[in-house]
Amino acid sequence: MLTYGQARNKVIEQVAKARRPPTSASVSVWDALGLVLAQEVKTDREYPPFDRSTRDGYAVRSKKISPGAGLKCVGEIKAGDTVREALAAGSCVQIMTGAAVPAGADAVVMIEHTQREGDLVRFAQAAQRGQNIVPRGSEARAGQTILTPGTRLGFAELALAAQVGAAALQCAKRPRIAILSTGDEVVLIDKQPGEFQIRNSNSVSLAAQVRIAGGEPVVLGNAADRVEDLGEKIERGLKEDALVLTGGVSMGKYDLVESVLKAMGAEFFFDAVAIRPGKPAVFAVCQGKPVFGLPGNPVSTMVTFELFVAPAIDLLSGSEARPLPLLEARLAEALNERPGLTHFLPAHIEWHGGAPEVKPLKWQGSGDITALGKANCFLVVLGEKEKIGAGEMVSVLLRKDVV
């Protein structure tokens, strides 16, 4: 049986073989959030174009600048300015940050550090040559490539697009992950259930960690526990980018996935994963299509989603699978878990004084989704650790969608 680790390998390495260049289109810059770039972005002039003041102040000669020294101010300069003229031996001009400094000006000596009686400015200290200056054409040339197909567009990445007039971008569409329900007890959202139904929760999580994770969910509604109905509704799902299929994975008489997707050509990969919540989970290839067989409990379908769909998803985007959002955290009391498979538990993480501490939280089970509503994230415990002391150091895999 694969580790996650494995498994998650496996599902890179297929996909990133299997997958087609995505489409792409122009998209506004305001509406770019999350996309991932198909053309490179060049600057269209220096930057910054021209010695840029960092700090409000004076500018000045450098040399001219000692403890005591006074200048004549001759002006002011606020950003924005066009600024022409030289600076004079012996003299200085306020400066506002942002602002342009002035030919002849080598440093800029913060307000702080003076005092001003009239035109005289009295500097307190010694000026450096290129102090509190950024030169012009430091930060990027004329002409160079500033982000590259494939880079995902957070808010820094569409302001650097922005500054240089990339008001509309050729980004890759959204793949589109079809999501199909399985099971004679689901129900819709919005219906009663019967004594022993339950409504499709795991379609709207679903649904929300595909939209998470740069994804196009198409909801296809829930299949009956019957071969000839789940195969139909595979095929239709099997039109998209990728199928995530969620209960009817595990071994029970009704348990059809796996049987129906063999009958359909589908090439295996893994049916097992050493975890716990969600060992059963599936990977498969079908028609060309990645497809994912979740097992059907919540908080299963919830971890192996951001296990194993969550890189797909990014692979199909065009961009490279990000790593899982890890960080270590000292555990807040002692664990005592069965060994063998890595679990993931429902935790709550806290920082104190900066330093980030978990604590696990009780649950009944991958079930439980009222559990992981209490949670921010999921404690993950090795297989081959069974005791845990507290204030020992484990790993923490973040929920991306409220951390």
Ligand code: AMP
Given for the second form:
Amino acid sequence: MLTYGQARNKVIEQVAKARRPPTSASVSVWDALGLVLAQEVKTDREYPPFDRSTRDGYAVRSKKISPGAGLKCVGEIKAGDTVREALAAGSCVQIMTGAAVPAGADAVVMIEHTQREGDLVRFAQAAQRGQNIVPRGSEARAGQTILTPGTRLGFAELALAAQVGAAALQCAKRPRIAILSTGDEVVLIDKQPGEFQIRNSNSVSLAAQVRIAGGEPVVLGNAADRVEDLGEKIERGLKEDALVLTGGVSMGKYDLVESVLKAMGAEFFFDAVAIRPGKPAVFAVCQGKPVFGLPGNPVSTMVTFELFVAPAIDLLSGSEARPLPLLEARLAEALNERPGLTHFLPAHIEWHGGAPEVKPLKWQGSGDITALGKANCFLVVLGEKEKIGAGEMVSVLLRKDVV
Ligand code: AMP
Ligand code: MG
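Requested next: the structure of the form predicted in complex with this ligand (the form predicted alone having been shown above).
Let's see the whole complex now, leading with the same chain.
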């Protein structure tokens, strides 16, 4: 059986092979958060466009400044002022943060290190050439590529595009991810379930996870545990960029997803992973499309999506698969889990200064959404270790939707 890391690598390898370059559209920078760039963005001029002061103070010739030196202040330059005149010999000029440093000046002395007596400015210490000045073109040269295709647009990338005047960006269209739940016991969420039925919460959590991962959910509803109904709905799902099914992948008599996919010509890359919850997770490529069969228990569905579907959505967006957001935390109380599988336990992580502390939450197993509603992370207990003492460092997979 594959470890979750091996299974994840299989997904990445196969989706990278099967994917076609995404189509793109022009999107305003105001609306492009989280999209993947499909063009190069180049600078329109030097950055900064002039030698920029990073402090409020005095622009000087550094050679002239020594402890106790005095210079006549001949004016002031504020941010946005046009600066054409060079600094006259033997003088200084008051300058503000973000303003252009005049020719001739090669340093800015912070106002805190000076004393003003009328027109005369006294300096407390020597000045270094270049201090508190960002030279023209030192952040980026004119015409330089600053953003490349495949870049995920976060707030900094959007600011960079805005800075160079790229008000609209060619972005990859979000991959369309079909979501199909299965099971005779599953009813629509706005229906009153019978005593032995359950509402289709998986399609809701999956749609949310698809959105967070950068995809466009296409919710196809629920298929009954019957070959024909499953076949029809899977066929429909394969029209999208990828298909995510829940339920019907365990060993039960009515777990038909794998056999239906097989009959449709799917190539399977795994149908079990050494994890708990989520062990029966399936990954196949069918008619050129990635297909995920996630176990139906809600927490299994959520965990296996994060591990296996999220990186596929990255790739289908024209980007790289982002690493799992794992971090190290101190275990608050001792743990005892069966070895062999890697466990993903609902847990709560807190920061009190120093290393974060993580506490496993009481839960009733992979059907327990109530426990997950109190969790902000999964505690990752690696397969080889049975007992972990309080205070030991453990791995934590953040729920990036709430942390
Ligand atoms: P399965 O993987 O089909 O054996 O399903 C396991 C269990 O997951 C079922 O008994 C249900 O309790 C639950 N389940 C399956 N599908 C859904 C769904 N769409 N929404 C919520 N729970 C589900
Ligand atoms: Mg089922």
